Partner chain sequence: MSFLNIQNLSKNYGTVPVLKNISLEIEEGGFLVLVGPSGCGKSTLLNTIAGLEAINEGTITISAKDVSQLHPSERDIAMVFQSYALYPNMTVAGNISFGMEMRGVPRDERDRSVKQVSDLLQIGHLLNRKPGQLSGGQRQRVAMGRALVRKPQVFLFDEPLSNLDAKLRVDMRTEIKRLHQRLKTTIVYVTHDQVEAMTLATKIAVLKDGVLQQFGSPAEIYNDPINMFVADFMGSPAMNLLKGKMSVTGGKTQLMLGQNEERCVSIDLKQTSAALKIYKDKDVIFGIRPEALTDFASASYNGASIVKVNCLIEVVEPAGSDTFAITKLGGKEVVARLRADANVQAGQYSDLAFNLDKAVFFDPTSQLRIA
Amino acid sequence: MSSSQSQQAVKMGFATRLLVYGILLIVAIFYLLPLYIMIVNSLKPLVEIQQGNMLSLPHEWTVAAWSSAWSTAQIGVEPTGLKPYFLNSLLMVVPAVFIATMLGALNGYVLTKWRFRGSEIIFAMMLLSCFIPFQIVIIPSARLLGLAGLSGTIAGLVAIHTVYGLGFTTLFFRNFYEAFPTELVRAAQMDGARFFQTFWRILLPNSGPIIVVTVIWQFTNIWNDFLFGASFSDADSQPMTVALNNLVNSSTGVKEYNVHFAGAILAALPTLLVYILSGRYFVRGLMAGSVKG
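Stick to the form predicted on its own and return the structure of that chain only.
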């Protein structure tokens, strides 16, 4: 290849990259535009929003809408804001994620390293549960929660999310442990390690990537859930998403869009932070084995 042809190829490659990056930049701007609108208008007084230009930066910067959404907004009949419901979501998400992750790890361990007759059928049934729509399980779940005395409680929401997420966590850990060396498990058994000793000392310490995947997946799904929260909670146990819906629908007369935008950002902030801080580990965990098998 002559020098002129080489230079032409370099120029074409640069032009191609420039075109690709330009398209990606346009797509990113289009994708992030709603977030920009929410942030900018949450920092405006309501009067500026009512003037119609929602893309412009605030003339008067204020965090009054954030304060109102967090602690003084009118929800129902009492001015409480989203603050107590944020705590409800934490009390619901943390134990549900922990329990579902640990049970999924145990299921994956049993279904790969302690196979028994019918284990594949059990795994297939648990895999089927991943595709069951939320709406189908509402009535039987409400009945079971009522019989157990957990209806309208945070503990009931924890139980529902744990059971519903168990199929996903089992799938993740089962596929990850499928690629885990069985020889290490057999060696531990020959050294006298029992069932839980092998799990705690051999498998679980080497499960960091898939644990990250499972925690991010479960945290996001549970935190963003609205249907179960609206169906199985009462006024004292409502999660953040249900409280946000009440906040938006509680305005009478003039809609306080700046407060609504601020509340939506507050509700989405935990999942956004989780993905920003752990997103690369999520991809690494998927590549490490959760999509194998």
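Moving on from the form predicted on its own, please list the structure of the form predicted together with its partner chain.
If you are looking for partners or other molecules, they are not here, because only the chain is given.
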């Protein structure tokens, strides 16, 4: 497979190859430079940064900034570090991703295999929700959360992210199940499987690629969200992104750049991890839904 692919690849001359790789290298360095600066400076004592030269390696390697960012740094008024907020983010992201993915799958199943009068209109309206800017819905959402008694809670954030994720998760699963053979569903029906049994035993186990796509998409969006986090959380339910902002903006004393860098990396780490673990499936999955057969 791979050998036949490389045989098919376009043959390049040496000079062309040099040029292509040269450009790739420069671009890669350009993109990796900020990451390099963040990592290097997060491992320095603050004085080294204050002396200037952000690009040099640390003279004295230390993880003090990391442990400070994690557990002792001043966030707003409390010297708690990012740890509790990291936990908040996890408590928000995991249920929100899980619920939105499951509901999206269920929606996709109904919209393709149990069509009913008006199902196309419902799908079109769900699609529309993908294009609504979040800023527009902040005030009505706040009101609704208030009415539901969920203001300022993690449960409220889970609810809001689930609802706004549904448009995308439904779209992903609908397109995937559109190409899913209906005969399999019919065979399951003949075998006596009912609505949910067919979903659990036949549809879901064959949805691996699209589940990966949806989970990555939802996880990154919700983890990185700042707007909803800043709008709907209290001091003790803030997600990581809001806490990071507070860490950087804490106005007491000097700016601890090394701590800020460490905090930023900590905030980005989970999404990075999700990509590294399942990035291969992401690319594959994006195509799996769009190409039939």
